[in-house]
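To begin, one chain is listed below as structure tokens, in the form predicted on its own.
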Amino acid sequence: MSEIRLQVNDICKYFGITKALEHVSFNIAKGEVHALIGENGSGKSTLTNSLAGIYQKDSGTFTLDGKEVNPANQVEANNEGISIIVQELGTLDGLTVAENIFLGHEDKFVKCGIKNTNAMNRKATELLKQYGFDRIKAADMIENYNFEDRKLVEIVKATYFKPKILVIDETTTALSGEGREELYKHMNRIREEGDTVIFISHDLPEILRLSDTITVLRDGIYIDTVKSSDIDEEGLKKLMVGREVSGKYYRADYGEEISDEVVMKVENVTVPGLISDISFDLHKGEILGFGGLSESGMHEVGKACFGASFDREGKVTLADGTEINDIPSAISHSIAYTSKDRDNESLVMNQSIRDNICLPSLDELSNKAGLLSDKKLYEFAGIHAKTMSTKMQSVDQFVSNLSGGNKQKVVLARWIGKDSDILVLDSPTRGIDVKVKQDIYQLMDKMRKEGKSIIMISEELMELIGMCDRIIIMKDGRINGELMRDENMDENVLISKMV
């Protein structure tokens, strides 16, 4: 029998009246990848954040190698041998790459009260090279790097000191295929060295492929722990949801003609250093997919269409001749945008769910005198939060207190409420559980049938194949191929044009 590394004993955690975790108990072994799964709001991140010192549990104990641990913060957790790569950004602006890697452990480079910055940069450079991330420079400011590169820095930060337990919370959805393979490599290394990975993901095939053991939480309650080799996807879905998940997942139609009506024309769009000479048409009632590796430029295409790119050249024109050059113009002309980096670019974190959902629709919600009715705002936010099955105490709750998946539901709810005609969705199902993914896909299908047009940018190849009428593949900042919807298409066709 495997030796126990961590005992989770009767853990409870409450946020106001919400029971985030209720008497959760189970064991995690040494030398295993132990997956933690459940629907959005099931308590996965709350549990691991409590273990890593980000939250303070209300009761219960964590016992690591026979010793009770109760870290007050992440530095204390690191000192106990516990590390975490969080779901959202875990690096801090205003600091260099090296300073982020050694945050909380700067004393290693301090002598007589003076920090040796050169020594810190040398050590960080050595680690980045060892991990294969040479293109990331230790002395650069962290904000010079994109979301994925910052996640790669977090991998170094979380693993260089060889923790006993590494928590990976929904990190793979933020990485390209190359970044995921690098993370998988380190997960395997940690397991082989006899240490433990707690792995949180909504990608069930990934969970089954990478983990040894799987624990399921539902609504803050422990459901079961199973061996990965003893269960399949359908069995996991049933444990997560409490019933069979049935019905359509991706679109089932093939051979439908795309309308000739062009709703957006993108001509020779260039963002220096990111994308070059991008041109395409978006048609009425079409789902147009963009795929590629992380540095391909596909995420910048979405920003360019929404008028959110800095220093953009070229034209984005609507059917009526309107040029989209800034965000207010895009919103006022019925264009919606969801960013991959939802905490920093799609949500106002220190505001309520109500304020976030209502924000783009304030003009429509105000009366002729420009005044807003609290009752109308509550009703509007409540209807659209409910449409997305958002788990919340009320629409007054701050979005910062929601799980990652429920934050994403708020992002989508605000644009559903706005009833935009063109939706630019960058990684729309990132951090979303299997049931809500199904709901989002069905909602997208319904929207296209209503004549709305969608640009979907995704690193999930099956999502692109299953949902899109056309798929444009990006490589090195340029378009490298276009594929039409085809029931015989597989991932290899897309990959061949990406690399």
Ligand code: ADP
Second form
Amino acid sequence: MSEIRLQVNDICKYFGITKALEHVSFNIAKGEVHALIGENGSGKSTLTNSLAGIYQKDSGTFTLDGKEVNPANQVEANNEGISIIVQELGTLDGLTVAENIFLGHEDKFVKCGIKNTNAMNRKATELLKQYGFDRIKAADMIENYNFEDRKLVEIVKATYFKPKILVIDETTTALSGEGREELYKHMNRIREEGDTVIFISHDLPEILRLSDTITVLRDGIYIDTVKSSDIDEEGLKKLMVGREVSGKYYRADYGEEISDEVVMKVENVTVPGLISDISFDLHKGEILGFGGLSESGMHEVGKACFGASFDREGKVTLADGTEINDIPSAISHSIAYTSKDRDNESLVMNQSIRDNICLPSLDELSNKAGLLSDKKLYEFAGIHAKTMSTKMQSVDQFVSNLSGGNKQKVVLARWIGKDSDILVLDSPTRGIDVKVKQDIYQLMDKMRKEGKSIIMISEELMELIGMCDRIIIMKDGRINGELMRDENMDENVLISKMV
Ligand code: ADP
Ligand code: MG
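Switching forms now, from the form predicted on its own to the form predicted in complex with adenosine-5'-diphosphate, please provide the structure.
Time for the whole complex; same chain goes first.
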């Protein structure tokens, strides 16, 4: 029996009427990667946020190496040897990379009341180099970096002081292959040094590969703890949803003809430094996939189609000849867009579900005098939040408090409400559990059958293969191949064109 590192003892946490955690108890050992899984909203983040001082639990205790810990904030948690890489963006704008790494621990660099910025930058540079992230510069402002690089900075921030417990909350979905490998390396190192990783991810193969032990939560209740070597994906899914995941996961049809009708024509689109000379047609009722490495330019293709690129050259034209050059014209011509960076680019976090869903439909919802009625907004938001079976208390709830899968449902509800004809979905299932993923795939299939056209951009090859009529592979900002829907397609064909 390995030694116990953390005892989770009868933890309860409520948010209003939502029971996020109900009497949760289990043990986590030293020297293990302990995975925490469960559907969206099952309480994983609430548990780890409570441990890491971000939330205050209502009752119960955490015992770390035999001693009760009850951190009031993240800095206190760090000092107890607990650190966390959160699901959302965990770095702060307005600070440098070095200031973010040492946030809350600046006193290390203060002498006689004066902050020694040079010493801090030197130390951060040394760490970044040690981690192999040399391209990130300590003195740069953090907002000069993209989401992925900011996550890499968070890895440094959370691990440089060798915590006893590192929590990684759904970080891997934000990382491309290289970033993931980097994170896995640090997870292994921590485990080999006898410390503990609590690992939250929706990627079940990844969980099975990396973890020693898996604990399952469902609706805030502890279900079971199993050894990773004793269970497989199907078994985990069953524990998560409490029944067998029934029906087809992806769409089931093959060999359907794509309509000749072109709804969007993209011609010679270039965004300097990101994509060059991209041309393709999107057909009515088609799901057109874009795959590639995260820096291949595929995410920019989505932005370009929505009129959201800076300095775009080339043309994006709709069937009626309308040219799409900016976001307002995209929205008024029934184009929807979900960003890979959901929290920063798709949702207004400090607004309600209602406002987020109604946002692009305000013109339709206002009366002749241009006025909006509260009642109408409530009704509209309620209907579409319900269609997506969003788990919420009411449409007044702020989106910042929703779990990842429910945030994505709000984003989709918004565009279903708008009744968009063309949907550009960038990473629509990023960080979402199996059950909600299945819902989203079914929704896409339904929309396709209704004659709507979808551009699906994804780093998950299996979902592209499972859902798309055609897949365009991007490499180094250019189109590097196109594949038609085929029952026998496997990931290797795509990978060979990606790298
Ligand atoms: P998971 O991480 O497993 O997806 P969470 O722990 O984020 O789930 O959420 C558990 C439940 O608690 C959900 O119903 C969620 O809406 C709710 N919840 C989480 N954080 C807050 C908050 N700050 N305010 C209100 N409700 C919250
Ligand atoms: Mg979570």
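Here the rigid core means the biggest group of C-alpha atoms that line up within 1.5 Å when the two forms are laid on top of each other. Residue numbers count along the first chain shown, from 1. All values reported here derive from a predicted model rather than from experimental measurement.
A movement of the C-alpha atom of residue 323 falling short of 2 angstroms is seen between the two forms when the two forms are aligned on their rigid core. Relative to the superposed rigid core, the position of the CA of residue 308 differs between the two forms by less than 2 Å.
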